[in-house]
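Starting off, we have a lone chain in the form predicted alone, written out as structure tokens.
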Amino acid sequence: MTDHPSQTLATFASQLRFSDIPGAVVERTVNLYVDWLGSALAGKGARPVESIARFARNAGAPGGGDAEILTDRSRATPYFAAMVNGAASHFVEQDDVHNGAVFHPAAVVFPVALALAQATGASGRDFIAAAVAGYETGIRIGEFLGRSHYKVFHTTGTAGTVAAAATAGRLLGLSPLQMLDAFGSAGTQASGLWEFLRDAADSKQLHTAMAAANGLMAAQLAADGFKGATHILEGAKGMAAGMSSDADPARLVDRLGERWATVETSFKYHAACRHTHPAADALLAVVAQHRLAPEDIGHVTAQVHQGAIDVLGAVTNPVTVHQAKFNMGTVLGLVAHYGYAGVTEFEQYFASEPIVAFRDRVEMALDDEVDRAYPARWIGKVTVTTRDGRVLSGRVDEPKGDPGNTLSRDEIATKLRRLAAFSGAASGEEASALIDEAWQIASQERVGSVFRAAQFA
């Protein structure tokens, strides 16, 4: 069979070995894994997550499996563990993001990697290799599908399904042709639409739950000889044909094995849609430079890219915490008042009178420079008009969490502790123990329980 982009990418994912991965990429992947654990633990108790977990329990999942559901420490089959952990890790809006792909890899990659590694007794090295295979695959598919795709489709649900298949296929030891079959079965199930934001529906957690579960299923089917479409990405009736008007197949194989897109992935500092972060950090810079109190600010214009308007513009009057995380005015109000838009700030204050009043003083405006840079760079620009008539400008070229302005390991650990405490998923002592264990994932001979060390804390 003549090589083509889907096949080349599948072959790369199938044949990737831990020894092929540069040390800096391994270190970054470990950091991304520990960061993901915080988001997964934070989903404990969330109504949409608990609903999906009940579905899994009713389907007979827990009590008979080798994979761990992190929110309640029960056991399940890899399929259902990946489903529930995938839902949990995309709830508080602090999971990672790749700017160029506009894709949240961790929420669909690590639930699968952890579930299958625990079930198969895989080593930490194979765990890391599988995660990198998923990141590299999903990021390239997100970039390939382009800006037109993201306008309607939630890339984490679509590209994420194939990323999950790549992760699972690598752990299952699929051959290149079997991996291509897995891609085909994953791609035909890829889904996720942005319409849910308009009425505060729970679909975002369903997107990651099913991307993880369906990708894992696609790989397991391929291992059993199930055939999938061989040109699922770039074919005449493949994903791009149905989901994009600006797809670029060259992005699928862009410097495979040379350019490691995994290290380009950003951590999320604020607990909100990433499209709000650049403006939030720019506003924080203005507030700090000019020592502004919230009541000093009369109006804020966030100068943004079109993608931000497409996603955030649908939410004008947020009625839930999750919907508020997709409202620019709410996020800027929280950072102006509290210096941070974290999980606690959203829970306690998103509908408070001061935040609602500030929200109504914020607007978004399309900025040509910001839009041209997007999605490769997410520039933050704001114009602040004070109540005494001053017009102040703020700008950040790399929001906090981007590779050039990244989180340290101490900051990642602090974030995990905060998220575990927020949901009650782990005590402070347990969180510290599991963090210490998680940093060592790459050297583990066999990937076991995330809470193994925490049991003795």
The other form holds:
Protein chains: 2
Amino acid sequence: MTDHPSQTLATFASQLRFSDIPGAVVERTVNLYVDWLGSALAGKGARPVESIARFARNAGAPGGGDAEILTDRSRATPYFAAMVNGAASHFVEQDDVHNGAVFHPAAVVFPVALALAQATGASGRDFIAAAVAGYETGIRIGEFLGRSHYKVFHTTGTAGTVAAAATAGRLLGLSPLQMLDAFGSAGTQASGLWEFLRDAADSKQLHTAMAAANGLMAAQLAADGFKGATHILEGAKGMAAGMSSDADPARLVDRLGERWATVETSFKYHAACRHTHPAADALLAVVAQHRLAPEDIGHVTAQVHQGAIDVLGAVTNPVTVHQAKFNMGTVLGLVAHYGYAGVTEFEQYFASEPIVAFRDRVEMALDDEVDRAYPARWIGKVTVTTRDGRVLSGRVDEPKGDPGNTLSRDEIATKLRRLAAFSGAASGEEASALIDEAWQIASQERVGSVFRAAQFA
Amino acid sequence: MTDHPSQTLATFASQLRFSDIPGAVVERTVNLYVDWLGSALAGKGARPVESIARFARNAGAPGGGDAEILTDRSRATPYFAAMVNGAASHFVEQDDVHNGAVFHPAAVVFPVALALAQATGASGRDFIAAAVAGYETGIRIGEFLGRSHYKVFHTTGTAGTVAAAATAGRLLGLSPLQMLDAFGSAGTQASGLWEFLRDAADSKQLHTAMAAANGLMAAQLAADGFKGATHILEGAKGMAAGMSSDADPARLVDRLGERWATVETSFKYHAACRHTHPAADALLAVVAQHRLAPEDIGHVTAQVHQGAIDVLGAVTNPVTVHQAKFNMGTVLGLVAHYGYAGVTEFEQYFASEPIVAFRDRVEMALDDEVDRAYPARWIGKVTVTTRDGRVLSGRVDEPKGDPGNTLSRDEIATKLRRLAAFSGAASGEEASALIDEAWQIASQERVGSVFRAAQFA
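Next, give the form predicted in complex with a further copy of the same chain, keeping in mind that what was shown is the form predicted alone.
Once more the chain from above appears, this time first in line as the rest of the complex follows.
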């Protein structure tokens, strides 16, 4: 199994059948799909997303393609639809995440699955199998690349390119050897650096857009006989050799077909960087238990893992909404004031006087227990000092949205409606209609337009 | 100058005017352009190139774009023309190389320069300035990333993406800050791993194709206001942080506008990996001086730098033409038998009995002097043991095509005609007509079709 892990993983992705996937995994995958639709719709109107959409139109996306661009309901080829929907999926930071891999699968898997399924007339069963192939592949590659990789590289861009190739390759019916070619062509294009973060630059949209598009391209090339490196993941001059110092090849093939990493994926409840969620939920627990008003709180220490300090530490004085989503003080201020750090709360209040004042009363500290548990578990711990001198501790073992604390279908639907209303991508009636349709995707004969039902709403 | 080298380099690329460029640099750039045309034409019919061209057509390249695909004379948008011409440029391994940077500038710079100049109606002067901006940028980034980078990463793919962005940005008239955005969006997409080499996979065509296309995309996005990381090259989570352990930021801004790295670029004479050329020319010197026939030669030791062993060492028993171009024994066998290792010699003879037998009489050995001089100078040294027991040494200080031993315009034209005939991309008359036209590019009012004159030939 492990002497050629790239091949073992590619074979699994190529041969995964719907009937191999347990019912609970299928159900969760449908939930992840509907959750993703909300995130993709939420990207409508965002400057970097619209910029990539304009690029796609100018580069040659013909209006008459078979795949849907969700933000404007136009049609394009699968390549450009995957690119634009990939750009849209991650903008409001509400798409799903696999904690152990620190990887956002939906943003790179579903744009490809939807575009190719629409273009090829695939069944809902094949759509689900392709999505699961992408999740299982990308999560294991993220785990394989390890913490050293994530320090500099945006895993959703790098591992995401191969995940997208796995999804596309499954829908194109690639053989195991062709899938290995697709992995090779995807892995050699894997990219995405965190450097953009401290500038509040737009690169994150580019990373998800191009992971989706390049992965799809890699699979289409493989179907055409284009050869890729056969050891792109673990080889001496492959991804890990170039971009990791603690890679573990055994993670690539960890209990394939037995362990379903897909269902380990967390929904994001707050619209912020996932590294802030455990502390946010821990603070909410303290606030609820002790009935604290924001003005009761004198100081908060968020006890975090090193990765949170690495990613969040760079932003101390956020000047954009996007930066604010990477600022622990802002997130804790929003939850203390509004009980939720959603897209609307960020847009309206991140720079307001009370939130800015609260922000300056928050600090992060490395916590041994939290750090040791990470990335397998994202424990939240805070210590709150009240203005009247009490020292209160809060703790959550699984932040809201994690597998043991997952969202219900009602919560997912509510989140989608909020996101669609936020961006204006769908009216309330349209959102309800497309949600009702989307829950049925696994039983559809052919995956059609997301807006098929919504157009009559 | 050096406290923000990404900005200094981006400003240089943005503001470079034709009138700033010395006449000798302009003349050499024209020679590099004509040399590149030959390499791009040579890619016609190559399986991986045709595969990428099919992908481009399916992904949405409309037949009616303004930029020319050189291999089939069709039209496309600049994005897809740059992609396909980039794929074609490097296939026969005859395109130019900058020794110090171990970077092939033409393959990623000219596809972008030509496509955008054709689409925007740019003048020949702007075309030349944009090409020089790309060369100066990409070469300095290659030098900056250093030898550690090249051990795992294909510098032409990585540095090449930013070089392509510089070229595109100059033709789009980006401001210095916009150019910095383009660098950010290009650098965060920089990719290309050497892992494909031992499989004889097709990734090299993908690397040059996507460096050109992604760099062009980055510049078009920047023109539209898309923000990039401002320290993508030297930042704590930028290219060097992720992909190099010996980066030297001072190299990025080394004598900008005074040192013209463009004219340090070497033409490739033999159709093999550049790492074989010094030894090939040294062997030719021994053969000429001592009038040796191939059968006189009992054993050859090629005394090389470590980088040659790293890149060439993986291939011991080449089974494809491409692998043969990375095999020192094959290259030395061809020059011993035919005096030249060109595309035709490889195609016809790489697996022939005399060449295979010669190959097994060749070994590489690390040489201190050669290794210390590298990559600034590529010294060639061989020791030949003849069948009658003589031990003969050969040496070249600059292989043919290097700046001190450059090709004449006649030699460049002959090389282009050979390459076009090899692939069938142009008849002898067509090649002569397009060469005559191409020498005039710097004085053209508008850069038009490469085949404008050839169609009447």
